[in-house]
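First, one chain by itself in structure tokens, the form predicted on its own.
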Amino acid sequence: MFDDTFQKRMKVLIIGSGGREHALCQTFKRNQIVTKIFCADGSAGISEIAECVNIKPDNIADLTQFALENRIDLTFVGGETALALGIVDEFEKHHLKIIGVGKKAARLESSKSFAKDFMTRHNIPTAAYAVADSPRQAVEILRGGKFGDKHSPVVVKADGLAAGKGVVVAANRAEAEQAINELENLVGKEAVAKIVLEECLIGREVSLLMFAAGENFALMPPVRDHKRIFEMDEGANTGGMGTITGANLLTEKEISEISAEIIEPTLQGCREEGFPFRGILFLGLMMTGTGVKLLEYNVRFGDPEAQAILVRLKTDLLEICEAMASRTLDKINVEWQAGSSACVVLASKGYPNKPVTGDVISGLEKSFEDVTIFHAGTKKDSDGKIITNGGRVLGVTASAKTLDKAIEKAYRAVGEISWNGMQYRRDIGK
């Protein structure tokens, strides 16, 4: 695995404080190599079991700073922003271990436009698209008629970083401009310099992610996530209300076509542009009537697919980034349980809007067979009590042989955990 300097005591960084990090620290915590471990920002959950640093993840001057002094062994990547500001860039310029992509890979999620110019250069099937400048010149694309006419459904995504929240799949004509001139409010003027307009595809919605160095790859459980805030997927988009894995969710035929339409020419076409690419690749897919298209790239672990995926993981993540990092990822076989997931997100009231802050969480004390609850916006107050601290608060994933037993696994314990004003799916997986 890591070489004799590694084969006794390891500190691992974790970036990011959500949920995904907080599964990501319990996944690198069950190998006995892993001595210490710092998460910068983290949360009250994840303070249990490392150490939580006050930087940001998008300081990557400081968060450099601290990996030296530190004598970090290895960086693992949670999120989007420190990727797309270029962090593995600046630590591999001080020879420090570091997973996730580069700043130019990380064009693939940081950039709608660049993604679909990516995906029609190197022939990956996607929906067709246009690209507009403003907010007029959007407007001026749709009243041309290129997506139909003003009956006609189509996507308004912010070309930037958006938390999830740049997408507005539009019924007709009016809403989508309702959308395009809502959408600088929405995930501020950086996000929508550009914005793609798509047309809208119908189909089964799938994600599917993987381990990925340059040209191999090894792939996660195919997984769903449930976007919208509401029920039967009504109200605003967020960043994830939750997420299921199972076998059904995609053939061997379907996940064949996928890796040769899809996998093998992106990860060909990222060498042959110059940017190999090394980290997590996450597919947004839509399996339509005549075949899968993809939806976006993401270029890390998807949160709360992460929760869901990890708690599948059999082999240790530590060999696997080892192998990542040394380019043999193709060595090893990276194993999952069998069975399936569910993880239900618990949110504040007035999440994604205006979520409110600083209710005391109870329920948390008790423990369920099969079931882990990953902290997102969660701190201790200054009596030790752990309170909401964000619209995104808890993530209470479940597995087992089946689907609809890690549902009705995790549900359960969703019974036993409140605040005031929580909110939560109930159809998840359903």
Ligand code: AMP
Second form
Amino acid sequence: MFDDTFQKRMKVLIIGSGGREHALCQTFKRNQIVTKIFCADGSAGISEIAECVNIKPDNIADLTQFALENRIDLTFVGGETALALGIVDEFEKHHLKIIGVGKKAARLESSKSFAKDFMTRHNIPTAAYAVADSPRQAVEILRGGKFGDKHSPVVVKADGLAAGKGVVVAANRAEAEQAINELENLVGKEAVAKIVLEECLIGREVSLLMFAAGENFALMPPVRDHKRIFEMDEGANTGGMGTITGANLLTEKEISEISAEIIEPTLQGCREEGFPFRGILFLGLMMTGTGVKLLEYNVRFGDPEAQAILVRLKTDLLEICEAMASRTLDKINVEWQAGSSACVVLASKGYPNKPVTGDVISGLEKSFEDVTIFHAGTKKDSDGKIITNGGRVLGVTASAKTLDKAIEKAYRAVGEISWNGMQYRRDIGK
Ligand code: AMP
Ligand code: GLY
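Complement to the form predicted on its own: the form predicted in complex with adenosine monophosphate:
So here's everything in the complex, that chain up top.
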């Protein structure tokens, strides 16, 4: 699929505007063959290394036209929105080279009921669940006792994409019923066409991502996100306030178990059901007392998982993309820098509910060894100053031999950055 264009000069297009996409731009930029990077629609930080294109990730028609007109050699999709809308299917119709899953495989993320039924069909260990077609039915199922008595915790999930807001871990039935009734207001009608109820699992949460193509996959370092806004895992869920890699998040034995019980049946299931997986597979896992359970699939890099992972990638990302496209992932050795990494997210005042934007960010001119500052919600004002332009603003990412050192380096850099109302967690990785 990639033929000889890989030998020449390449133009790469990244879809998205977050810290994850900034990390992707930086990682592609390390390759000499990549002579031009476009990013739709980018950020102030991304504009330093790529040409930002003013097209949103959900505008598949304009993105296709842009890629054709500019003879883009390779497109890499950052987030789930464009994937769920079928950007990969559309690009491939026009013989455009693109890395990501098609619309069918994207359902593993875009519909939680589809994902749970898929796990059941392929015997993949996961929490017990039920799918309701309406809030009323969901309440009836709860009252029927499938998830224990009225004191039992239960997890309520909107079926569709909800930007991290569609899951409520309810401490008891009353809280669950309240969550069911409020879900539509929170995430919109479309995302709650179905509601998934789940047994509440207890254990250690960790994510495992991989490059995947057909039956082959190359694992990334296991990663842990910190989803709650406040320290000690308190407050509302967010897109992610910080991530760490390394420090034995998973043992070799656990990784073998995950490969045999989850990864292999998933890739085989995708092939059997007619949508071979080619893209980034992201497993949200719970290590419980009775073994590993799969909480969810994502079909893309996480944000801020990508930042902590990609700073450790030694192998050329372009080479990995070529191997994914030509189904030769098993022929290459994807290598990672030994040690650990940590990404601390700096967010605007009011995030995640009502982020305040437009504040001037100071301290960005300093540089620190082994630290990269990835931009998410930033833009330049009319004087060229960098200002906040979203909830999550920066991802300060450090790598080191040990996790403690990586955390220390990241927080030292964080100490130099500020704006009015900046908030972050001081306990990432602790
Ligand atoms: P999800 O988007 O499905 O990963 O859910 C978001 C978060 O909710 C996860 O990262 C977990 O912390 C929590 N969660 C989801 N499902 C369960 C479950 N069955 N039991 C316990 N916690 C869960
Ligand atoms: N940080 C969680 C996600 O990207 O899904």
